[in-house]
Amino acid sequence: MSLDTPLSALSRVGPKFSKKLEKLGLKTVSDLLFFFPTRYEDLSHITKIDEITSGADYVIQGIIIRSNTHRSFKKHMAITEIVVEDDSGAIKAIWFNQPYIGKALAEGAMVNLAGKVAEDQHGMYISNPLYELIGAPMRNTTHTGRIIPIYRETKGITSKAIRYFLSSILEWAKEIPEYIPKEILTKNNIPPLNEALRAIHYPKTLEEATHANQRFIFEHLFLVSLAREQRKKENYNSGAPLTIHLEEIKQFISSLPFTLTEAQKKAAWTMLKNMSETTPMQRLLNGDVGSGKTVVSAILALNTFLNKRQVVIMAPTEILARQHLDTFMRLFQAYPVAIGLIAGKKYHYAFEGLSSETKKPILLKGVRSGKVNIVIGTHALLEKEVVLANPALAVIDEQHRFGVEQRALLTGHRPTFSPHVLSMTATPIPRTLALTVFGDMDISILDEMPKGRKKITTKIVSPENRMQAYEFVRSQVKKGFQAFVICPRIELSESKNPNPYTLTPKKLTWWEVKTVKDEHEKLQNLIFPDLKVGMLHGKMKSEEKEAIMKAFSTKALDILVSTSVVEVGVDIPNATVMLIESAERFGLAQLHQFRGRIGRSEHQSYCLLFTTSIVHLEERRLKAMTTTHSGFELAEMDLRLRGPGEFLGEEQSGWSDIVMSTLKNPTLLNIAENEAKNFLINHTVNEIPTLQEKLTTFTSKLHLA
């Protein structure tokens, strides 16, 4: 066995269960070993049967003195009943519709049962308890009689099954060599790998589980810090220093129709100084929606142009790429800056505020020759035929939406030097989490909003107030403003109601799951027949998307019904209403992104959250939207309530929720950073082969540019 051994090769797993485990991202022995619990249940205390009372949870241990499986008279449901006896008394346990349990629990066997005790006219019993057969009293157990780990589950794979699979490889795991230097572990009271693996999966106490957890948090932060410091050393003197054209930059800033915030000025100046050095800049610009990240990147782009070097800007969607083209055209219309757009099958050339479509060979020739100063695009920029002559700055918008290989390809468009890299994200990310995601980058934060912006009024709209909300939207449109309507889906794959929308004289009824196509039809035909309602979603062709966005931006449309395709990069200052259907289906960070599409002018704006169902957690989340306007505060809450995978839009391979849930630990972060720096002063990573191997694997999963 090795860490790379496929789980399908394990006798306890096999092909059948390995396919189910893949749904949890578990393919190898390593994946399973480092798949950590999300929480623990304390089933360590075994209670005597004569001490239990109805309504509470207990763990009991005894001999099965009677076992019987029969079918109910009416529903023919399989019912398994056993009676368990210890030296103080006996109690019945019942399972419904699980006939295989009766075969496993034979009379005379010793068993542990864990579950809630109930009571009826026949006395107390345990309903559907967790069970575990044991060979002798107080024997080491896996599922009961101890602190029990609970894991993320999927259909056909329970926490009990994961514990069963793990028990077969944990003994072997003792042979895995340590990769963190022993002196670092000892100095900081960090448990060694083998001990931590055993303790995090099968802790003797909850305190031991917490201590093991600290090991893996520290390990993660230590590896991030090593990667960061190593990259700095590798990149030393490999960049192209750019002269800071300070007077021209000042003139550009003074010509803007708005005043930069102090946060924008500080970030821009810091990055201009970074780019004047021989070590390539690697910086993340993390700012709230509407905080002005684009204009900061424009300042860097202008300075790069004044150094007679090229800029490449990559965005995750065609809509955002087109938005960047329009923005940069507007900002640089007084400068002889040639801008090219490569998005899908669209090729545009812009100069001095004017743009037109062009042919692919012509634009690519201009890019290769260096005549196109700024190249904007989507993944199309990664095509081999897109070759830049002298790039000095790469701007990657919404960095976490791109894969590692994609970013590496983009920043690899260079002859003999490394370009400066600016990554931007409009998702406010807490600093510690940002460091773990964007490993080797310095971080600048825009935590101020431009002057004159009004706070957006956010309200949760109950179903009975829906028609009032529609009338409010109409009143805003009548004043000359526009509105967004966001839906979680494009269409239903299988509609249970062929005609989900009907209008009665008294009220409107609607189908539970909101879809763009149905909502567009309903709003245009039933609610706002006198207004112009457009539709936008990801399955539309590029030409259609572009036409719709142009119509909305030029006020040819009053209302735009869309999916999350407008989450980032869409700038419509005239839009004052954001109506979000099924708001409970979105995370706080995403809802805040949607809200950021409005309130981009001096006019008061409104965000209306429509819900189809509210449970306690969802209500708490949505109420936070009505009282909190800071993206960073909402991000912290989103991270606590939903976890990092949901927060970032996808599960981060190799990062357990239990590790990520406590990453907001500045003390441990500082220790890890200092230990990494001190280690590299006197050593190199390749002196410890196990550390080198671990770091290589680890960095392949990090979002390093």
Contents of the next structure:
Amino acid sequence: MSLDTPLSALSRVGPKFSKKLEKLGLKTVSDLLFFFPTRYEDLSHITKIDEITSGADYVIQGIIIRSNTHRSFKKHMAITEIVVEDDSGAIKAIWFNQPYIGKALAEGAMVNLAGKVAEDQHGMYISNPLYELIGAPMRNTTHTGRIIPIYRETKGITSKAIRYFLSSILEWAKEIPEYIPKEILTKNNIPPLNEALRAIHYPKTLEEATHANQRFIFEHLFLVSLAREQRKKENYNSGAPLTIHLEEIKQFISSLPFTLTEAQKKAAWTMLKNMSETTPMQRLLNGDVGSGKTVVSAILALNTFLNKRQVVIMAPTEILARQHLDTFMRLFQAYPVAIGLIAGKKYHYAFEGLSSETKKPILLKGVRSGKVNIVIGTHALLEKEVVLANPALAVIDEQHRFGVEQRALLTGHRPTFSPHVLSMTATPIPRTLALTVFGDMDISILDEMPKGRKKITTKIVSPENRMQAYEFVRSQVKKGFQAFVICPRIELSESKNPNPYTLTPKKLTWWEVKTVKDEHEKLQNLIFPDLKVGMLHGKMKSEEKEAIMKAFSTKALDILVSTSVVEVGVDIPNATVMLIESAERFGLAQLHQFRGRIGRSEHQSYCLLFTTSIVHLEERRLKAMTTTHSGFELAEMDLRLRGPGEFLGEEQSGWSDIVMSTLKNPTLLNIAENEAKNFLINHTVNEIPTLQEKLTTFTSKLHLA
Ligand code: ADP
Ligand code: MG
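Switch over from the form predicted on its own to the form predicted in complex with adenosine-5'-diphosphate (ADP), please.
Following is the full complex, with the preceding chain placed first.
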């Protein structure tokens, strides 16, 4: 048996459970060892039943004096009720829909229950507590599992089962060799791997668990930093160093219809310098909506063009790619820059401010020969037939919209060199998060908005003021402006119909959420029959979408009802109202993105937030939208309140802990960075084969491998 032994081979697991464990991503002994608890229950403080009060969490211990499982009258749901008694009193505990619990908890048995105590007209009770059968009353010192780890669970695999499986393999933790150099661990008081693995699953105290957790957070940050520093070291000669054409760039900047912000100047200058070096640039330009990232990328593009090299720009949607074409055409009107657009099945060629549709082979030939200087497109750029002659700069707009492979395809090594890479994101990512997750890139932040931008007035609208809000929209349209209406869904889907017997009555369900189709119909027919209302959503064909966007941008439509597809980059300066339905369903970062679609002209703009139900009117997050205008502040708040899921997406949710801890303890990141840099001064990673191996698996999971 080894660390790679499949879990199915363990006698305690077997084929039945191993299938289920696979749903948690656990296949081998090693997977299970590195499957960490999401939290711990401290069962070491047992409270006497007569001392508990409703509303708080407790652990109690006693004998089951009654146990009964029955079906509820109306809904045929299994309800298990037990009464537990200790020497001070008795209390009821209830579980819903888990009939097997009734079987496990027989009268006369001794149990620990841990959970929240509630109260109804019959008195206090504990609802759905964690339970553990114990043979005899616990004495203070001997029993294991005083601190109980709780794991991510799946159907048929409880935390309890995971603890059971783990107890049989924890011995193996001793077999895993340490991969972080000992000196680094000792110096920073970080526990070695074997000890940390034991302590994270079987902590004697919560402090021990926390300490073990620190080890893995440090490890993550150390590996991220190591990956970045090593890449720089390894790629030290593989880039395309570009000459900085300072005079031309100055001239270009002074030809702009506005003055660059200090943040823009600094970012552009830093990157021009990066690109003049032999190490390929890998930089994330993190700037709020409207902070002017495009023009920064244009400065780099111009310098690349002046070096007679190509630029490739990838955007997540056709709308956005098309918009970039327009912007670059405008910016480079006075330059002999040839621009190509490859978006979906559309091929455009633009030169000196004029653009026309062209045939695919013609455009691809121009790209291949190097005649097309800037190639803009969607992921269609990634097709094999798109071959660039001599790209030296790859720009990825809204980079979080692309997968790791897609980004790697665009930016990967060419036969002779790798291009400089500029990733841009308009989801302001808090710095700690960015460094933790995108830590293998350097980061520039545009934290300053162009001067003269008006603050967007943001209001939460209560249901009784809905008609008034519509009248306001009408008045804005009458003044010649336009409005967006955002809904969370396209239409109601039957398949999403939740089981009506589920026990979460307070959670709002789909039928209360506004949909684009219904709202469009309602607004066009009932509210604004005299105005032109359009509709946009992700299921429409790209020609349809384009036609709608065109109609909206040429004012053939007054109001556009849309899903979050307008979130990214759409530029309609004439729109002054952003009305968001079921606003509580969106993250702050996303709401801020929507809001960024307006306020793009000198006119005052308004963001109106509607909620699905009045319970959401008081939400702290929504209130923050009305008072805070900085995307970075909102993002930071979102991160603290909801965790990093919104920024990372589902598949990265396992990093939650690491990110949140780094947030609380930012010095750990500095320590890890310094240790990684120091290590690489005198060593290489492959001196320690286990470290090399770890780093390889680690980076393959990293955002930008
Ligand atoms: P984003 O960072 O969201 O991609 P854009 O690059 O689209 O923002 O810029 C938003 C708008 O601001 C554009 O119309 C652009 O021309 C304008 N802009 C960019 N920089 C400045 C500046 N320094 N001063 C005034 N307007 C600017
Ligand atoms: Mg942009």
